[in-house]
Every structure is written in C-alpha cells, then in structure tokens.
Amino acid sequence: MEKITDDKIRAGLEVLKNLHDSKLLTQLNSCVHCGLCAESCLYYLTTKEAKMIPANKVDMVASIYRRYFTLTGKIAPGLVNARELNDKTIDELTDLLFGSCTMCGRCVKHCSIGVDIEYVIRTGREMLASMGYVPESLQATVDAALESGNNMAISDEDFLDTLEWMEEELQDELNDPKAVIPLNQHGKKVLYTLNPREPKFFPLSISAMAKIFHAAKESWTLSTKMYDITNYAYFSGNPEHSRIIAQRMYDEMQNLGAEKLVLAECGHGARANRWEGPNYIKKAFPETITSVELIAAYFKEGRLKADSNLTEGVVTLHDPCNLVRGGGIVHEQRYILKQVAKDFVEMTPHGTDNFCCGGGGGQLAMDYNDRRMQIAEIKAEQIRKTGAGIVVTPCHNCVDQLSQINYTYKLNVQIKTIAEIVADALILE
C-alpha cells in the first residue's frame, strides 16, 4: 500500500468535511457503546476480537473526525481517543472497513438507539477511496465495469454466444421455436437485466428467467449494451464511479423505451439501482422492480402455474441482506416458494434478522478469502440445522458464496435461484 501523503490526507478529510447534512455527525456522536451490535456481527461472533465489534468500527471513523474537526481533538487528542490519519490508521481502517464488514446491516437492526452503522462504514470507505486505498481486486472489478460495461469484462462476442446457446436450449426444452431471448428490442414492456455471473458461470439462470417470461407471455428484452445490474462502486466508496454506472442503466432504459426495469436476482444490484441509483444521478428512475416481485405478481395474476410435486425434498431460503434488510422484500420470495415446493422450512433466524452469507460488501471481489470462509460457518450451521436439500436465494452473489460454503463445509445441498426453482416446477400450457 502506498504511503500516505499530505494530499491524500486532505482528500480524505474533505469527505468528512463536505457532507451535505449532519447525518454523519449525528451517527458518530450517538453510539452509547452498549455492545448489542457485537452479537449481531458475523466477524465478532466468529473471532471474539473486540476490534470486530461494529461500534468499534464506527469509533475508528469517529476518532479521525474528532482529531481534525473538534477543538478537544486538536488540542488534546489523547483525552478523546482522537486518531491521526497516518499509515498505521489507514492500515487498520482498510482491514476493518473493507476486510471485516459485509455491510449486511444486521448491526443496525440490533442497535439500541438506531445508529446507522452501515452508513458510517460506507462513509469510511468513501474516505479511503478518495485517498486511493480501495483494495486492488475490488477496484479492478469496478474498473472492468467502467471500461467494458460489465464487471467481468465479458466481450460482446462471448455474451452473444452464450445467449444464442441458451436460446437453443430453451427452444429444445419447450419444443417451441417461439421461445426466444429478445435482444435490444425497442418499446417492450420490460427491460430485463443480468448479473454478469450468469453469462459467465450460471447461464442456466438466464434460460430459467426466459422460460418464465415465455410462460407469462411477457413483452421483454435484454440489452447487449447495458445489462449489468451490479454496481461495485457502491462497495468501493467512489460516488463518481457509482454515478457513471447508474447513469448507463438509466440511459439504456430511455434508449430502448422500455416501460419497466426489472432487476435480476442480485441483492446489492437491486439496492444500487432501485434505491441508490436515483441519488447517484439526481433524478428518478423509471418504474423499477425486482424479478422476485415480478414472479410473485405473475403467480397472483394467474400468468404462471406450478406443480409443487416437481420439487423433491426439503427447501430452505437464504435472505440476501440488501434485498431484505435493505430493500424490504421479505414476503414475495416466500409466497413463490409455497407455490413450487411442498416442504419449505425457514432458517433460524430468518427474514430481516437473517445472517449474511459472508459474501456481501464486496467480499467476493477482495482478497480476504480465509476470513470470508471462516465467518461463513455460521451460515453453514444455519443450513445444516434445517435439514434441507435445496437452498434457494434470490441473489447471484449469495449463490456464489453459498456454493463455496456448500463445498467447504460439505453440506451436500443444491443451490438455486428463485427463477431456477420456479422454472423447474412450471406447468406449461
């Protein structure tokens, strides 16, 4: 990591100084150090290290604020635990804010006075980003999206080849040449998006959603120009990069004249587009919903029918943090699973209190793999206790992490998205 300079310090302090309201100051001064957040955090529960307690991560950011923006901190920093912004502090901050937090928000739910700890972590990451201290592998993911249009730098040729292959598979399965994956079609009702993990690693998810659209007789299209739902700049802490990526999605909606933006199964992608996107670009997005909400609506409207007998074994659900705690989508996925599975059991805890899988906050894009899989044991035990043979989650980031958990902790389960389990149980006329 490059040594800190006066210019870097100034850039970092500008982030704390130039916030447009008093929210950060309120959060930094509100913590009463009750410790309730400790028992909510995967990192503290796994390591039992005091530095992993979310309140202590908040205090790391607060200590810098006190040092440079309060009179006591400037005159007698030792009295108020005010920290210099130096190389040692930067190393600790990077390890705690990037390497020891999935930004799952569970600590916020358990905070006795409602401190928005996740917001403070994001602000701390923004400060580090302004100084050039984003972990290299996470920044590379953002750079790939900025340069190529998707975070895995998938070429247009490879993307089109994958879609052509999936369309052929879909037509063979349904014995229907009208079952297509439409591309770049103007004036459709739905513009659908993808997580680049789908064309790269999980192409069957694409054909599963295409099968659902075909069964529901939906008017839809994919864009080959801007299909990436993800926005890893939300995790890296760079607001300008976040804005560029969000603006591209908005522009493609306008370009294709679609009525509705439907967000693929990606927790942070749903949050970054639906809730954060309008803030990034300073204008309202067109109508935006998740595919989970859309599929639930299809069932309620009678546009989809399923045979739950086609789903064999016990099914459980992993709730993605950004979709559930951060987006309020709790009941739709449960309604869907009751249509397609005879034996659905909940994890303990579940819903808005569910534990993160360990892959959020950009962890899958950073080099903290040993720690990431260590904290994942909590999720492994949650799954094991359900006795389920199928774990469903409406997030491809979670699918990737759960797949690694499945292998590491020898759970011997199937990992599926909502679209995949629905497609397997559909009754087609």
The other form holds:
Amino acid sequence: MEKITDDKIRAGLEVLKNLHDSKLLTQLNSCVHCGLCAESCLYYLTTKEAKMIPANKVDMVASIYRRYFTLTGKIAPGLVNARELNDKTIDELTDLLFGSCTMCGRCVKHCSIGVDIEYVIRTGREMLASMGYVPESLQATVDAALESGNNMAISDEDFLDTLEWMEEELQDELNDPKAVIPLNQHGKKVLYTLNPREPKFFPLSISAMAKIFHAAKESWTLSTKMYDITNYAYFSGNPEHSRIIAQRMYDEMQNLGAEKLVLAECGHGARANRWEGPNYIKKAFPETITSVELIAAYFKEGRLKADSNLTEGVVTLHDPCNLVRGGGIVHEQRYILKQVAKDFVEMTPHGTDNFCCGGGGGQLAMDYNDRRMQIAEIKAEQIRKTGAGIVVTPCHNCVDQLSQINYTYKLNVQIKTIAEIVADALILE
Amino acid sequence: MHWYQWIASGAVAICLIVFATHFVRLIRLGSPKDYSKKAGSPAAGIVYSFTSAMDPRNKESAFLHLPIYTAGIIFHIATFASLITFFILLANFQPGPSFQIAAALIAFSGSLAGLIILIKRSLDKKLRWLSNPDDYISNLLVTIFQLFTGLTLLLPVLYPAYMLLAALLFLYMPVGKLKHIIYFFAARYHLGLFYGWRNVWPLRKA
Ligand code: SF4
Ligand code: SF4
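Take the protein just shown as the form predicted alone and give its structure as the form predicted together with its partner chain.
First the chain shown before, then all remaining chains and molecules of the complex.
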C-alpha cells in the first residue's frame, strides 16, 4: 500500500472537519464503549475477535477525530485513546471498515445509545477514499460504472443480445408475439432498471419481470443508456463518483419522461436511488419506488393473480438490509409471498432484525472472500433451521451471496427473486 | 458558603459552560437536510426512538445482556438521583430523614451497580480491549461520587470531602465519555429522524 503523505492526511481529516450538520459530530462523541453491540454483528459472532465489535469500527474513526479535533485528544491522547492518522492506522481502518463490515446497520438498531455505526463506517470509508485507499477491486467496479455506464462493463451489443433473447423466451412462453421488452420509449408510466448481474448472470429474472409487466398491462420501458440501478461509489465512499452515477439516473428519467422510476430487486440500488441519490445531486428524484412495492400494488389492485399451488415446497425469505432495515420495505414482500406460496416460513430473526447475507457493503466486489464465507455461517444456519427448499430475496446481490452460501454450506435450496417466484405462479388471462 | 462549596460551584459552572458550548454547536449545525421524498414521519420516528426503540425487548444490547443492562439502568438512575441530591446539599437545604434514607439507598445501589460494571469492564476480554483509560476513570469517578452521596447523607462530617469530590467529577465530565449526557439525546434524535423519514420507525411487526 502506498505510504501516507501530509497531503493525504489533510484530505482524510477534511472529511471529519467539514461538518454539514450535527449528525457526524453527534456520532463521533456518543459511543460509551459498553460493548453491548458485539453480538449484533455477524463478524463478531462468527470470529469472536474483539476488533470486530461494531464499537471498535466506530472508535477507529472517532479516535482520529479525538486526536485532531478535541482538546483532550491533543493534550492527553493516551487518556482517550486518540490515534494518529498514519500508515498503521490506515491498514487497520482499511481492514475493518472495508474488509469487516457489510454496512448492514444491524448494530445500529441494537446499540444501547443509538449510535449510527453504519454512518460512521461510511464516513471512515469516505476518509479512506479521499486518501486513495479504496480496495482495488471495489474501485474497479466503480470505474467500470463510470466508464461504461454499468458496473460490469457489459457492452451495448451484449446487452441488446441478451434482451432480444429474453424477449424471444417470453414470447415463446406466453405464446404471444405482443409480449415485448420495450426499449428507450418516451412517456411511459414506468422506467424500469436492472442490476447488471441480471443481463450478465441471471437473465431469466429480466423475462420474469417482463412477464409481470405484461400480465399487469403496464406501460413500461427499459433504457439501454442507463439501466444500472447500482451505485458502488456509495460503498467506496467517493461522493463525486456517487453524484455522477446518481445524476445519470436522474437525467435518464428526465430524458425518457417516465412517470416513475421503478427500482429492480437490489437492496443497495434501492437505497442508492430512493434515499441517497437525491442527496448526492441535491435534488429530489421524480417518484421512485421499488419493484417489490409495485408488484404488491398490482396484487392489491387485482392486476395480478397467482396460483399458490404452483409453488411447491416450503418458502422462506431473506431480508436485504438496505431495503428492509435501511429502507422500511418490510411488509410488501411478505404480502406478495402469501399470494404465491402456500407454505411460507419466516427465518429467525427476520424483518428489521434479520442478519445480513454477508455480501453487502461491497463485499462481493472486494477480495475478502474467506471472511465473507465465514460470516455467512449465520445465514446458512438461519436457512437450514427453516427447513425451506426455496429462499426468496428481493436483491440480486443477496442472490449471488446466497448462491455461494448454498454451495459452500451444502444447503440444497433454490434461490429466487420476488419477480421469479411471482412469474412462475402467475395466472394469465 | 464555605470554600469547598465555592470550589464545587465553580466546577459546576465550568462544566455547564462547556456543555452549553457543545449544545449550542449542535443546535447551530442543525439537522441534516434530506432531499429524498419523505416516506414516513420524522416526528413519530423521534418519539419512537426515545420510547419503544428503548424497550429492552426491542434491543439485543438489553435482552441479550439483561444483568449488566439492568446494572447500567440502576447506575444511570442513581447518577441522576445523586446529582439532584448534590445540588440540594450544595444549596444547604436540609432534606427530611425519609428523603435522606431513600436517596442514600438509591445512591448506594448505583455505586454497587457501578462497581459491577467496572469489574465487568476489567475482566471481560473484549471489553478490556475496547476500553481506554477514560472509560475506567469515568466509571470509577461516578461510582465514588454515588458512594459519597449516600455516605454524606448519613454522615454529614463527610460534606467537605464530598464537595471536593463532586468538583473533581464536574471538572472531568467534559473531558471524556461522560459527555454522552448530552450526546445520548442527540444520537437518539438523529436515529429517530433518519428512520422516521424512511418509514422504518415506528416499527410495524413483520
Ligand atoms: S452498543 Fe453503542 S454505545 Fe455501546 S459500545 Fe456499541 S456502539 Fe458504543
Ligand atoms: S453494520 Fe453490520 S457488519 Fe457493520 S459493524 Fe454493524 S452489524 Fe457489523
């Protein structure tokens, strides 16, 4: 790793110095080191290492703040463990904030004080980004999005080929040449987005959603220019990169003049566009909802009908952290599953208390793979205990991690998105 | 007023001035501006943050650690009770015997709870690793303050020593983690605002 310089230190400290409001100052002064958050974090639970306690990740950032911005930290750093920003601290910061946190926010809800631990970790990542210490593979994902318009650098040609193929599949399945995947159409009600994992690895989820739109007689379109729902700069901590990506989505909505933006099944993408995006560009987005909310609304309005007998076996649900704990979408996916599955069982714990799959926070785009699979033990056990044969999750990132968990922990389950399980159970009139 | 009361009063004044500075800074900095479209009620989120979200049944930090959590609650209640008692004694009010006994009992329970928390911090490997000297000093100072509150109510001869001890506590309060007397409220406010805006809080059962 490149040695730290005075300029880098200045850049890192600038992040702590530039207080836009009272939130950061509050978080940096609130933790009382009670340690009661330890058991809420999948990293501590699976490693039992003290350094993995969420409070320690907060303290990594807060201790630097104390050293440079408080009188006690300047006069008596040893008293309050005020740390210098040097090469050793950078190594620890990188390992803990990038390599040991999925930014799942589970510890936040359970903290005895109410410290927004995830927010402090995100601030620490921003410090590291401003000094040029974003892990290479994560930065490469962001760079791909900046350069090609999607984080997997899928070429336009490949993307169009995949969509054409999916459209043919859809028409064959429905035996209806009018079942289409509309592209770049102006003035539609819905501008739909995708997680690039879909065209790259799971194209059937695109045709599943197209089937749902077809059944609901929706007026919709996809954009070939800006369809990527993700914003990995949210995880890398670079505000300018986050802004550029969010602005592109905003511009494409304006360009196509759709009534609402519908976010594909992707927890962090939902967060990045519904909640963070407007703050990156300092402008409200037009109406933005998740596809989970939209599908639930279709069922409620009678635009979709399903036969739950078509779903065989026990179904359970994994809650993507950013959608549920960080986004308040808790009931819609459960309502949908009750329409399409006879035997639905909850994991323990579930809802806003559910554990992260281990793939969040950019972990799937970084090289901490052994650790990522180690922390996944908790999710594997949660799934095993339900006895389910199908695990549904409204997030393609989680699908990826759950598929790896399925293989590593020999769970022998099927992993599906909401759109996939709904599409398979639809009654088409 | 005796000299030791002057010292204690001076320390209280310094502490209040520093805390007021923190408070004014927080107010001046204000709440974050959120450009996203609000989905819930920030006000309801804030109320929830200070009420149901603090319910021990809703927090793993409480229900997974009931004995130490209970000790913490007793410690904090006793701290506030001891602070009130201190101001009563500083102002030379003569509380009645039943108040004295009740206040002393609360203060002693608090100091016992404080001692338990201190022992846990010293013995638990992960907590020891997380702790800095200020964590031990803050815990110890408050524990001794509570002990002396109780003792002074029963043995008035300790009054001068109690005033000096209180002065030390008030001078130390703005130095380290005891600042959470202010920041705790700010943290819960921000959390309520954040989750309330996104309609995560108030929580509806999944
Ligand atoms: S529970 Fe909250 S206050 Fe306690 S150590 Fe963890 S982050 Fe700090
Ligand atoms: S956000 Fe999640 S992974 Fe990160 S410290 Fe908290 S509980 Fe652990």
